[in-house]
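The chain below stands alone, shown as structure tokens; this is the form predicted alone.
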Amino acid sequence: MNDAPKLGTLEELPLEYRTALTTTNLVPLWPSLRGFLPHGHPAPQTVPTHWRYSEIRPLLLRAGELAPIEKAERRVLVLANPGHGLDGLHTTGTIYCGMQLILPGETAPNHRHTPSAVRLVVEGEGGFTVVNGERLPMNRGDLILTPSMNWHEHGHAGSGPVVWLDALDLPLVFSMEASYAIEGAPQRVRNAPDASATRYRRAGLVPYTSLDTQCGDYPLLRWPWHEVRAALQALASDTEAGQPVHLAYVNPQTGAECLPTLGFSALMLRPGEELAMPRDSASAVYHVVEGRIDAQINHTAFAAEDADVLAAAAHAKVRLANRSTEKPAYLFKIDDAPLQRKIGIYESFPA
């Protein structure tokens, strides 16, 4: 039963009362306060999407012939969610996704920007980032940080192509007015490949002169997917049955979320699994990392499999099921929670 007042429409005021605000450039709260604070519950304009990774690759093939790397920058197919209009680059309200695409031989020049950003490998191999001096290489499932403000740089030294999925808070920072980026001379890598991963190999292991010195906010920057499958496995052999296996990227130092507007997540489902997840207040996208699922956001049904995308507006209730009843499937999910927590909003509902 919907409670709430009913509120007074534009139209019955005077036209000279409006045309007097809209000179003085104000406007009337309460004809529009419902699309701002609707009653009883949020009305976002996320819808569930589902992107096929099968449409998106030999689009963004062409995308390599059609756009050469120099005038691209970035070469990015977004997956724009149509809720939000296909202009808006968002894939949820916070959260903007793209497949991004570099050939052999190429080099995404060196830049940094205010938004901060994460690379998930969909494909492909000798890719690589270099991030503030270190360069880490760009493996299938592998996750890799940008933080807001790092200097960060793509290249290619293998052969065919390599695609990653990017995911940033793009939306949330553009929204503040705050988005830029600046352009940087290319980076000389300062210290072994891959260091962060080597110094924070093993959960619970940390160098022990990180205790005494200040290690950066950031001190891993990238989470090898096959370390990542072992845990899940290893997770699920200690989770009873419908109970999610789901794992939390973190920073090793703090235990707290790796950035702090966005979480990121890996979840497993065991053959022939099918799970409610917890409903909550997030916005979410999940990325098929293996496998073939089933999954329904709110009353849209969806099939997905290898690479593919999915989004969910806040406050969905989404069920995930995998269609292999021997092999288990992965996914990544990447979320706005860490932001709602920080600012009091976070709420979490029975299932």
Ligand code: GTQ
Given for the second form:
Amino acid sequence: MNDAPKLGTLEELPLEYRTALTTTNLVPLWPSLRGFLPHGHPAPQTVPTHWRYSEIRPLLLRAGELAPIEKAERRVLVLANPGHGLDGLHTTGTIYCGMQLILPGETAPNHRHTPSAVRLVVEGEGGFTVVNGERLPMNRGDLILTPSMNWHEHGHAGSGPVVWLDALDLPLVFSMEASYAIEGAPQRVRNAPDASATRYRRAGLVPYTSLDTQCGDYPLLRWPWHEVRAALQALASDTEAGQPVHLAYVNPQTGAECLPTLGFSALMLRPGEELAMPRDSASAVYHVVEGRIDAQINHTAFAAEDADVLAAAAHAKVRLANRSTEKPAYLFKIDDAPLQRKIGIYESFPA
Ligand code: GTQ
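Output block for the form predicted in complex with the named molecule, input the form predicted alone:
Full assembly next; the chain just shown is listed first.
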């Protein structure tokens, strides 16, 4: 691979020829060929990055003073990967993440957009999101879906700040030049709070009528953290040491990933446990839900704590270790494997 012939450069071409190409909107491929099709493996722009919640939180609370909700609509600090340039709003090549703050009594107004989003609640009580007419409580660690083009607005009926992690497939939809939003009047709530989680109460049981009626693409909108945590603990008791205790959030009706583009999963690291994550072609974001983690992403080491976020490029080697020898640690993972599978480029590699 390294003995591949070196290709011609732009500078080698006569200036007059380059100008003729430029004025005709033409570009020679060979000087950029290796950049766009690197040999052997991708050359991601995404750099291993760690965002500390202890640093985000005071800046987000300041945004609460500096940017009234009417002027922000969504009061978010974006976790921007420096490898992409901060203005590109990339956490990885395909994943956008931000930390959103809502204060008591505020409303982040109703809208819908082509990118899909999820929220993972980080702190505070009394926050809620209304998705497509269903009111969903926001408790710490809960996962809430707002799929593409579903109406959503956020509110806060409690006291103190409410903060959550947003994850969107925005870089992807934006690169397709298909990203836009529609504003709407406040939604009329159409059913009981959290009705989707009431109907899909337990894995392996679905409403009988859903067997022969179309139930829509998104039957379940919220996964309460206490249930995910209990499921991880149960799985841990049946998982050998060294194997990941890892659960995927899926559509309870179809078993498929719950969004078409991004995948979501929860990981438990037992006390003192160290894991080499199976290496694959997907890029990923890790969020510490509980605990203290040593993470190694390719050649960079990070010490991450509660609510911190880490970004890993496609093909990265990721090792995670629970720094506590007494308590389990829990992580939430976002990746772009669902889309990669759909377009036939997903690969996983031997350790
Ligand atoms: O809460 O609807 O972080 O529309 C970015 C865009 C959150 C939201 C973001 C959004 C939202």
